[in-house]
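Shown next as structure tokens: one chain only, the form predicted on its own.
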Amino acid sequence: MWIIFRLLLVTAALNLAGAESVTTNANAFAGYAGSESCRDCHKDDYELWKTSHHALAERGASPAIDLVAFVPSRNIKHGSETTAVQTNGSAFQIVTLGMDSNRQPFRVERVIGNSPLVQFLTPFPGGRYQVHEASYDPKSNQWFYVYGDDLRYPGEYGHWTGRGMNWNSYCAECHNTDLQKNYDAATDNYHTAMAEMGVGCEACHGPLKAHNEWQAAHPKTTLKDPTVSKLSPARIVGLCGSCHSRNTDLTGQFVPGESYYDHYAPEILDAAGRWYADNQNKDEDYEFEAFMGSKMYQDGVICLDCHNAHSYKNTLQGNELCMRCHNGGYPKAPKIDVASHQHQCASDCKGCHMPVTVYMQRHPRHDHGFTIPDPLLTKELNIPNACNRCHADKSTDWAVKYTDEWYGTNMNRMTRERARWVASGASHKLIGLLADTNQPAYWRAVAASFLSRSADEPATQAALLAELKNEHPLVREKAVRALEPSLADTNVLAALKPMLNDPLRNVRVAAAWVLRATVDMQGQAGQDLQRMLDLEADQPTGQFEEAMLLLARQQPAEALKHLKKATAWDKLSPPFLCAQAQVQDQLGQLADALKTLDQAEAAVPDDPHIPYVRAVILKRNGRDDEARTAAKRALEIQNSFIPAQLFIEKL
């Protein structure tokens, strides 16, 4: 009711809503002093920071810096399209296709990134900033298409004018200090603001106005400043992870020093395939999750053990950084003799244990899982190995031969077996991994995620229920989510209800989602869930999740409104379109449902789920012959599509 009332107020008084957002921002930033206020007392740290990637994460377009990218003007070809970059007076422009498919100039107002690539922002109506596909490599002075050969067109979610390239939703939080997205769902507008552009001192240290005032009032004192406190190692890693991870933001209000898990639900290695089975990065997975699964993290290594806190560069270069611990002086780090360990390999430690993947065409990133190169896993599971990444002209068997000769039985280690268990999905092995207290919490959470496939089996169910009391919130969260298929079991339901009161929000939100059909939306967990959904309301995925919540609560008409918004914002998503069609049919709107599926098949003709959903809907309406034809169409697209096979057998 409060949400509806608020939307009515905003719709009736848009100008007042805008004024209210400014006041809110002013209050939110009242404790901030800005990075410049740190310079005089912390000169050395400030000098390191001011030229760092964090300091330059976002800025206004600048002739002093950006002129070289736009002068002389030039064209960038991608497919059949050509984008031009140019100046118009003092303004920088990118000439490309806009929302209406007309080629036109767009003014560049802001810049994100510094090296190895720079992206440019154009203001759009409704307080939006959109990120251009045409990007710039300052080292080579070249423009390039950030999607490579993946051509995207106006009207598509992923086109630079679409919501998939919206700065307010996807970039702004981690490129600025204390970002307030301030999305207004009633008007589909943003009033986004930040305490400081770029990642400033207070992005990591928190608001410092009180610190500055206390220091000014107590010059040359030996007293302890009560306005600042030292972060624990876990809090430091969580602080870095807030931006260097794939995650769901639960609050939009993370403050340095608070628990990562009270504000984020991280994505981890699971059936979605964003990581390889040994936890090497596959998609654009940043660093945090791979690091959490590493032996380094398990043994207490944190980000600042390798990276300077202000320049963010490595504290030592080459193998010296690794050998600082692996020289026998650190009890948890095995002593390494570099010469005998690397044999004839010319690479350094990072080359073998932190292999590089290039993202966004120009951004090489080191994997932070510190994995062991294992060509045998390449042969068995198609997991890349560092040997063949460098020696691309050699076969996998060549790499297996040398690793076996050099390291022998040392290659038969837990990391190899663990990857095999994850890849196979063998529930009895994953149950053992879940219960293994010698394993990092991350891997136990991974096991829980994969065990959702067999959650109805008594042994799996018992193992997952036991981990609801795990001391680590990531394991608890994934165990809660994995138990969703077993909700019909009264013992499972009874065990999940107390998780609504877990001390950490990531677990409470997971429990509220799993119990969404009955959760009290006015209780703490229900409010946490709604807060997360409201934060995602500017994206089609957020609208889809809101629809799923409403469907679970027997409100299909309200759910349909959100599904229509999701499909309007992302016209090429089969799950959104199929869900919309099914709800339309549920509401007695068969003609509309079939029209939605027509739209889906026209957009994505090679997805078997779409004709399968058509078959289900037609069967439900007594049109068996048409249903059989639709199911056969699904099998024509994918002859191993089991749901369609079973459907035809039952007709």
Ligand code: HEC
Given for the second form:
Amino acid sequence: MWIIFRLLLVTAALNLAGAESVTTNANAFAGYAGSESCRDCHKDDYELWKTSHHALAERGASPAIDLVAFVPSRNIKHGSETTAVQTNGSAFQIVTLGMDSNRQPFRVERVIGNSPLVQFLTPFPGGRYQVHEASYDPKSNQWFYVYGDDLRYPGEYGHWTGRGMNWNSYCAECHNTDLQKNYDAATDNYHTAMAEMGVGCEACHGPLKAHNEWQAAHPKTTLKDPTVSKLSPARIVGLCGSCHSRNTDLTGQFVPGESYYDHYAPEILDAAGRWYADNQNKDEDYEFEAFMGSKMYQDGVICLDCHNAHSYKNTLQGNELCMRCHNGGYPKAPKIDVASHQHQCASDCKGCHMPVTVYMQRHPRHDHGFTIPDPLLTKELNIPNACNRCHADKSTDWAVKYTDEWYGTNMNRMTRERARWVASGASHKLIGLLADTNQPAYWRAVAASFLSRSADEPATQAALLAELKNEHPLVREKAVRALEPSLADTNVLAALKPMLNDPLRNVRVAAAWVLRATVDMQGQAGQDLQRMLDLEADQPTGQFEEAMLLLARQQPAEALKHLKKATAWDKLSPPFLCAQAQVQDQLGQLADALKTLDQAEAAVPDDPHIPYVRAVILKRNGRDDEARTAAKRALEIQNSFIPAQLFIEKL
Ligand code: HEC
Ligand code: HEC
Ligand code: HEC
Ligand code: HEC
Ligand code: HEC
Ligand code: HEC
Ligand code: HEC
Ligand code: HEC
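Switching from the form predicted on its own: structure of the form predicted together with this ligand?
Below is the entire complex, every chain and molecule, led by the chain shown above.
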């Protein structure tokens, strides 16, 4: 039974952003000088940056920019609700439902994002800012509802007043310079602070007050400035990835120039299905992980090959951007003959290789996986293809016909095979992918993740054990996690223990989590794990994970305290409520356990897990008849729900 929750835990792992829980230190930002201080000496860089989306990533509300959105006052309808925007004196207001069902005005204090849409922040008690659902598109001067048809109500976790839309926890880190979340678990308050609002110079160059002072003290010198250093290409991509990826933040203390993997565990294509099997983006996944899967990344191409380091605009326009390298002059880059490659299709390179998906209702984002448009994979696996994304009026067969005609046997690419292997989950294919040193590390890590399902087969286990020594930390991390189901095997256990001392934190945290029942919490890896959990303590997922740790360490009473926080903060989550009920039962609190399940069922009446857990608990307490009724109820909700079928058979 507990296995169900371990799996759920993986899928429940949200993009947890944030910073370490420390008390505010007035000197925390003493090394920072602010972007304005760089202007006079680095005029060109400053001017490019000043109007970039980075500089404008977050700011105070300002009449000069924002008045046009709030005057004249107007209404936005969504579902049965109406939200109004207006001014009151010099304040901007959004009139909407708050924590309860009374419409009231909320003062807009800050603005997040820039274009193609902006969102608005209102201060809440406890040092919080909450992100409004009413959002604004500056280009069309339109207001809209950022969740589209997904209506959310007061009291729900994902409502704008809930923890799911809390700025301190979920937004601030990527939209500001050196953000310190400073969550105080004892009081449930935040003392969030940053060096500078928006993504300033020092977000990427680190604190540089010492540089300003050194330069001021050494005018017109030929001496080498010891306060600044160049970043390696790999470190630059990791720096971009720190904000342009979906990840679990391990420290809340990323420092430009340090390894990405010492601070983040990225989400990748795995059973959660956030990417398609060929690695095209599905969910809102930013750029880094998709790019990691491409041959270009493997061969050392970095973000700055296509983006200016300060304006972030593309360095060249149209096909020129790509043909700079694909004209035969760049090592390893295949030479492309534009006329015969594009045929009579009017798309440019990015149209076919960087298909667009609209996120947040308004933002068409370009896929950075540099995947191959392959309509045959649409037929076989229902993966979208770039051709029909544009030619929506044509059939998949039409697109297959043209790709075959135009590209012939070139379409039989390894990338096609790879997508098939990943989609099929066939372990012998995935073992091949895992061991293939020609593949980007990303894909080997993907193979490791999917192999978790067959980790009890000797061949899979041997393949995963071999990758514990892989030179890439992403592959090591995913291999560690994939071996969790085989912990009972003493060889596996013995091989995993040294991973607690891996040089990189993403691997250590994974090892500590997998070995959580016994890991020394005072050791390096134990402390790394606890640091990550403390960082997430302001969210129900963080409380849930802490509870899973304590349960594994046979501390159910302590675990229950954390589960109660999780279910108080997210009242509608069946995994949290079911886990709470099970622990209550384990502690001999049967009546409370059943009450928790009543609450769960009332909140989510159509989830078969809830009556199933009720059945398990009742059976454990010798109430077989009631258990059978509950299991039947699970099957009424979902006829094919196998755990309940097996349960009734065995009863
Ligand atoms: C008083 C003038 C001055 C100020 C103020 C100043 N810089 Fe510099 N900076 C320089 C000079 C001159 C160099 C070249 C030094 C060298 O390479 O040895 C430099 C070099 C750099 C470099 C390294 C460039 C490279 O790749 O070699 C970076 C990055 C940098 N500055 C960023 C900043 C930032 C960010 C600020 C504001 C916090 C700033 N600078 C403020 C004068 C200044
Ligand atoms: C501290 C977090 C952070 C870091 C580090 C960072 N970015 Fe960004 N980036 C953002 C945010 C946030 C936005 C969106 C800002 C907005 O639209 O308000 C953004 C936007 C962009 C854009 C879109 C610009 C446009 O005109 O649409 C590009 C391109 C970009 N970043 C590239 C990079 C690259 C390349 C690096 C590494 C050198 C990098 N970023 C580092 C946070 C970051
Ligand atoms: C993991 C880092 C990260 C977090 C956390 C994050 N953002 Fe962003 N945000 C970005 C980046 C990067 C972009 C630039 C878009 C892109 O990557 O294509 C962006 C862009 C935006 C934009 C501009 C519109 C757009 O699509 O470019 C808005 C508005 C925005 N974010 C709001 C938010 C809000 C509100 C939250 C919290 C609920 C949040 N962001 C959390 C990184 C982040
Ligand atoms: C989103 C990340 C980012 C931001 C924000 C940023 N830079 Fe940079 N900058 C880079 C990267 C990456 C490089 C190339 C690094 C290298 O080669 O070491 C660079 C290079 C530089 C250089 C040396 C090369 C050149 O172009 O002259 C200077 C100086 C510099 N930046 C100053 C600044 C200043 C001043 C600001 C703010 C006005 C700023 N940067 C903002 C990422 C950033
Ligand atoms: C800085 C040089 C450079 C630039 C700029 C560049 N490429 Fe590449 N590209 C490469 C290299 C190198 C490879 C890797 C070839 C290999 O190892 O198979 C590659 C491979 C590819 C592949 C095959 C990807 C795969 O995973 O099989 C595609 C598709 C591609 N590039 C498209 C583009 C597009 C589209 C652009 C413009 C948006 C572009 N490239 C710009 C250097 C570049
Ligand atoms: C009409 C859609 C389309 C357009 C436009 C397009 N491509 Fe492609 N591209 C494909 C298809 C399909 C393949 C796979 C078949 C092949 O390799 O010929 C491919 C393959 C590639 C490859 C991998 C070649 C190899 O040998 O591995 C590169 C590199 C590439 N394209 C670059 C580009 C560049 C650069 C442009 C812009 C000049 C571009 N593509 C425009 C559809 C397109
Ligand atoms: C081979 C070229 C290439 C590389 C490498 C590349 N980009 Fe881009 N990027 C583009 C192009 C082309 C666009 C689309 C620009 C447009 O037309 O709006 C884009 C757009 C973006 C945007 C704006 C949102 C969107 O998707 O339209 C962001 C953010 C971004 N890139 C971030 C990154 C980051 C971060 C990296 C490195 C991890 C990176 N890019 C690497 C070519 C590249
Ligand atoms: C970014 C959008 C875009 C993408 C991606 C794209 N096309 Fe096109 N294609 C166009 C446009 C625009 C035209 C010219 C207008 C028209 O006839 O529809 C065109 C024309 C064509 C034509 C000739 C006109 C016709 O309808 O017979 C064919 C065939 C074609 N595309 C096939 C493809 C195939 C195959 C792919 C994928 C490998 C593809 N296109 C990807 C935009 C796109």
